[in-house]
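One chain follows as C-alpha cells, the form predicted alone.
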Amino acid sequence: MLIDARGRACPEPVLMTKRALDSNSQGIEVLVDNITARENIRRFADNLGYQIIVDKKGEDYLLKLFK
C-alpha cells in the first residue's frame, strides 16, 4: 500500500500513516516531500516498533514500513 502525503504538513503525514497501518499492520510505503514529515513518521513508526528505510526520490522520500 502506499500513501501519498506530499503536499501535506505535519501532523497530517503521520496520521495518513496511522489510519494506513491500522488497516495494513504487516507494512505499508508513504511518499513525502519534506524533512520534517520523513523524521516524524520515522519516529511513530519507531515508537510502534517498525523497521523503516528511507530512499530519496529526487525532491522526495520513500519511507517502506514494515514488521
The other form holds:
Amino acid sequence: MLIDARGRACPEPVLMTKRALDSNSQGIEVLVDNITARENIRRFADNLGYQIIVDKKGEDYLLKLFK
Amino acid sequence: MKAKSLVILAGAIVGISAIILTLYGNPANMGFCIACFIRDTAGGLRMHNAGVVQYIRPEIIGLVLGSFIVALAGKEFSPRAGSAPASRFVLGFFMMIGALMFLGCPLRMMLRIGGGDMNAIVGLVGFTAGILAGIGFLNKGFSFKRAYKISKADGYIFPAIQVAMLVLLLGTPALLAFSEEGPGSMHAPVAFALVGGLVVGAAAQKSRFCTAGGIRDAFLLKDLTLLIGFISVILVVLIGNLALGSFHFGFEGQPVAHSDGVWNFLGMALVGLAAVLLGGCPLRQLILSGEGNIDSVITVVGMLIGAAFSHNFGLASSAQGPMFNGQIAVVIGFVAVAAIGFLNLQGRPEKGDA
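Please move on to the form predicted in complex with its partner chain, as the form predicted alone is already shown.
Next comes the full complex, and the chain you just saw is listed first.
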C-alpha cells in the first residue's frame, strides 16, 4: 500500500503513516517531498521497530517500511 | 539520537542568544518573542500607533534569513503553497490576538518561566490545553490538505522583503516610528539582534525546533524529541538568569506581564490550538517562511495584521492586565479557530489516504 503524504504539513505525514500501519502492520510505502517529513517518519518507524529503506525519486522520497 | 542532540543544541543556542540579547538591551524575559517582535515591527511601519511598541526588530529579519540561508545550503529550500491559505491567515491573526492577551508567544512564555515568572506557568497550562484540543481535531481527521510546489522565484520574495526591512531600518529611519519609552524602546544593538536572529534561525531550521510541536508530539506520538528542545531552552535560561541575578520568582511585578490567570490561560490556549492546526508555533512559521513555505508567509502576514488590529482596537493586554475588547477578541478567536477546525475535518481517514 502506498501513502502519498507529499505537500502535507507537520505532523500529517507521520499521522498518515501511523493510520496506515494500524491496518497494514506488515509494512507500507510512503511518498514524501521534504526532509522534515522523511526524518519524522524514519524516527517514528524506528520507535515501532520497523526497518526503513529510503529511495530518492526525483525531488521526492519513497520510504519503504517493513518488519 | 542525532535528532535529539541537534534539538538540545538548538534549544541551548536559543536560550543563550535570548540571555545575551536581554543583557544588551532587550526587555526582561524578551530576548526573543515572535509575537512581540512582529507587533513592534507593525508599529515601526506605522501600522498601529501604540507609541511604546514601535521598532522594526532585526531579530525577525535574522530568523527568516538564517532559515533561508541554511535551507538553501542544505537543499531544503523548496517553495510551496496552496494548503488553505485563507484559513491560515485567520489562524495567524488569532494566534497573535491570543499571544498579546498573554503578552508573549510560546517562546517568550518559556523565557518567562526561566525568569521565574509564574504567570507563564499558567500560560503553559493553557498552551497545553489548547494543544490537546488541537490533537482532538487531528485525531478526528482534521487536515488543511496538501500544498504544491511553486516557482522558486516566489520563495525568494519573503526573504527579499526582510532585506528590504533591514535597508529601511538602517537607511531611512526617518520614515519609521521608534518608541521612545516602553518595551519598543528597549533593544540590543542592531548588529547583535540581527546576528542573534540569524544564528537562532539557522539552528531552528536544522533542528525543526517548535515550541508547540514538543508538547504535541509527546501526547500524540509519544515522541519526546522536540519536547527535549523545549526543556533545554528553559533550563539554559534558568541557569543564565540565576547566574546573572535576573531570576525573580513569583506572580506579581513581573516584567511586561500581568497576573490575570484566567486570561493568561485562555490567551495561550488559543495560541496552542491555532499552532497545532497550523502545524507549527509562531517561531516555526517564520522558519518555514524562510524555507519558501508561502502558506507560512500568509500565516505571518496574518500575525502582522493581527498585531496591528490588537493595538488599533485596544485588544492587547498591558502590565495592568487584559482589556475588555481583548477578552471579546479572544472569545471570537476561539469560535473562529474552532469553526475552521470543524470545517476541515476530512472524515476519518481509515487507511491514511484521505
